[in-house]
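Taking the form predicted alone, here's one chain by itself in structure tokens.
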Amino acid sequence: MMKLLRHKLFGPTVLAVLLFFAPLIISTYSVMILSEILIMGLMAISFNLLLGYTGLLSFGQGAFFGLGAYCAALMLQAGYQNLFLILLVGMLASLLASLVVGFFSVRLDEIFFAMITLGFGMLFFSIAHNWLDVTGGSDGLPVFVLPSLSLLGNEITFYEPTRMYYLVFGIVLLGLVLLWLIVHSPFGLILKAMRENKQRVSFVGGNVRLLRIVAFAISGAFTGLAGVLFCLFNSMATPEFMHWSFSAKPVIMSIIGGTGVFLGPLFGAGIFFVLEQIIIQYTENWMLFLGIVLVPIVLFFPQGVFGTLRNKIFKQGVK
């Protein structure tokens, strides 16, 4: 058992070490791109708790991401500087919103679930876009002052890209550890069972609807955490975070990386942003060419790039 656990943790540990030392050897611009990859990777892995482990395709994750971002922006504009309070409020607001959305959504399956989450997502987008006094409308809410952190008597600010990266790295790492523990807990096993056959879970006494609501709420809370981080990183909260096109990003990232492997969506986020940076150098219509590149990825890597390669290397998929 311990040998299997060490085998599972070896790759993530090496990845964490590489990410920790990455700012020492890459450019400032690359550090900023890597920060964005980590934030979107957290969002994608949070989303994958639904798609990969529960079997639910949500097109409304942008609503919780945007809600977390707006909570951070509003608190900073109001003068609140406590970093942990801002992170907590962003997560709690997204948690409460996801409980409400989940209550009405999880009773449905497949395309019906996807469509109702899409509807709720666009409802949040419309509110953020039209409530000018609170959200700033299409212009969004700018953030001019970032929270600081007191550590060993020193006041640490995050205006410098490398310091912001380490803030993002630390919080994302903590978030991924918590999500990993959830996925590998008995609750995570029940989610996988529901993905395979929810009727059997119901027959043995499992409350499928309640379990789905809990999974939806956890996913929403960590998506909100990613939204708070993105607001701090981008110094802005805009309604575009809640648009359906933004909600499609974690779907694409999860499929590219592999929904059956915990870190698959993180690698999918990396592939997504690297392709974007390469293509955008040659054309502004990068989404068209990104789509052309993604088609063979989906065709030749049915379990995602990371999932397929991992299975071929180890001859088995460890979910």
The other form holds:
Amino acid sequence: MMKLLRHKLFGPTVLAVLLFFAPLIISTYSVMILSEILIMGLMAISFNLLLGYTGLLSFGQGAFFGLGAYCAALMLQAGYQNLFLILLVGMLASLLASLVVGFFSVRLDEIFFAMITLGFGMLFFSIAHNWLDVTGGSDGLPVFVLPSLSLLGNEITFYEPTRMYYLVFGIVLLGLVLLWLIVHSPFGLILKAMRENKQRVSFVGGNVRLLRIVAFAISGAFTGLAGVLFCLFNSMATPEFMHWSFSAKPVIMSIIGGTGVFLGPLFGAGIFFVLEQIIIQYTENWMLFLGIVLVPIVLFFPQGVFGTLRNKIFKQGVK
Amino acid sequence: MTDVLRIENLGHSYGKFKVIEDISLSISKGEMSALIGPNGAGKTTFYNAISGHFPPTRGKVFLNGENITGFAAHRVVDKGMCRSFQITNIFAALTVLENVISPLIIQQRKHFKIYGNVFKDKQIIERAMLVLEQIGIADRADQVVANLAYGDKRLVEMAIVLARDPSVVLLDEPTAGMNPEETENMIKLIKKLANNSGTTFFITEHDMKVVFSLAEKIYVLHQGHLLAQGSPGEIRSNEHVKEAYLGRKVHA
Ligand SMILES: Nc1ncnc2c1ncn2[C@@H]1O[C@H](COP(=O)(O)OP(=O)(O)O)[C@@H](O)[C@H]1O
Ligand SMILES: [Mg+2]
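After the form predicted alone, can we look at the form predicted together with the partner chain?
Entire complex below, previous chain first.
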């Protein structure tokens, strides 16, 4: 029994089952919050491929999230209705953009890397904000018609929140499975090795710059996927997605949840939104209280809430 | 031409400060060589300049006949030369096994492979375990390196360096910071490895006992210049060396 509990896929499987049946129990409003948690969780886990696994703190992930969202909005406005085409194009656009940003950024480390990615993020934000004809400026791009899916001869639409939830759930699950495979691949081990000691990686023959560019591009692509989903969920792409304060969200979520565990950032996203829901009932100043909550978490949960609790329960050391 | 490593007129300056100058040497296959000199003589600078840490200011480096001067570190390794560092340079939060697997993944060009479980890659795991057995730390394969004793961490770095089966291995003060027992074990290990593999070892040391018990050929570095080279016997009786460096220590 203990062996089953300790199996590394046990927890994730239970979680997936719970998430699958959640809409049967919780309110429609909560289903929508849960959709948002899943989307932001995908973004945060993609981000954590860089922070937790590769040791790179990117402060510009909003750019790729927004790019995915704008791609989806533009395609839908132009009349493209194929869901998978939209997901694919959004991902590809973010992949290409992050290749370019990565090319210029990954030679830097730590604060300098954070600053250059922040700079690129602001550049993307300015473009989205100012290029009125294409992006709709600060109003953003609304989406009126959502793509549908034909399954076994039935046309499934996603206007109803619970259906949207299952679309999000399915795509996020797929994204997380792919990211999980990447993290546990030979490439994933080399990422951890770079996090530990990038000099050692080059002195055993690894091209650190190239490896980092690839990591950055993979992270960007999945961030873009999250952005596409958010555009569908939100029926809107806005420049706010590319704002640096949006780029800070996956950072905060990862730190709350824990950067050392694969699902940590997803839990961080959950805690983030639940806290938000609780706090905004009492005050509009939710950011102030987020700050107040963040400080003890950083101080007392060095591996994030989820990471620290898991280590306490299973007595697992650093991974 | 059987020289695995040949250095021609190598020099390096940090800004205007000339640290090493006009170093030429050639090492033939299997010849255990050592570069000695007091702290600050420029041994580490020399290693850094030939291993791709930074390009040398002057001179050339040939590995197995190929000019590798100024190659980036990862390309030097691909060409067959791998090194250790004076300050232990390992993957602290990874296990011993993962530390050795990493170079093997790269050697087999699987470092961009984004699927598959490397721990089920028989070829890699078998090679990794073989290296760990040679080094004598196979029993600690699953331990996180950060939790190991200092001497064992140095051994992990040896395993990392040897994993890819390089033609030349540079060891920068392999016994630095070790107690006498660990030092003796390290000497034994290097001797064993040098005899059992096709790898040519080139070490730096400031500890004379270590050098004379190990090396077949000794290069003496003094204030950035090569003062003398030869067998341990020749070095012991070399007047310049005695005067400049060994004198006090040999008779002390
Ligand atoms: N990165 C550096 N920048 C400037 N000076 C350096 C640097 N590294 C070493 N030095 C100087 O170069 C000289 C040789 O140092 P080093 O190569 O480390 O000698 P050794 O390894 O023989 O002890 C020393 O005087 C040292 O202070
Ligand atoms: Mg030194």
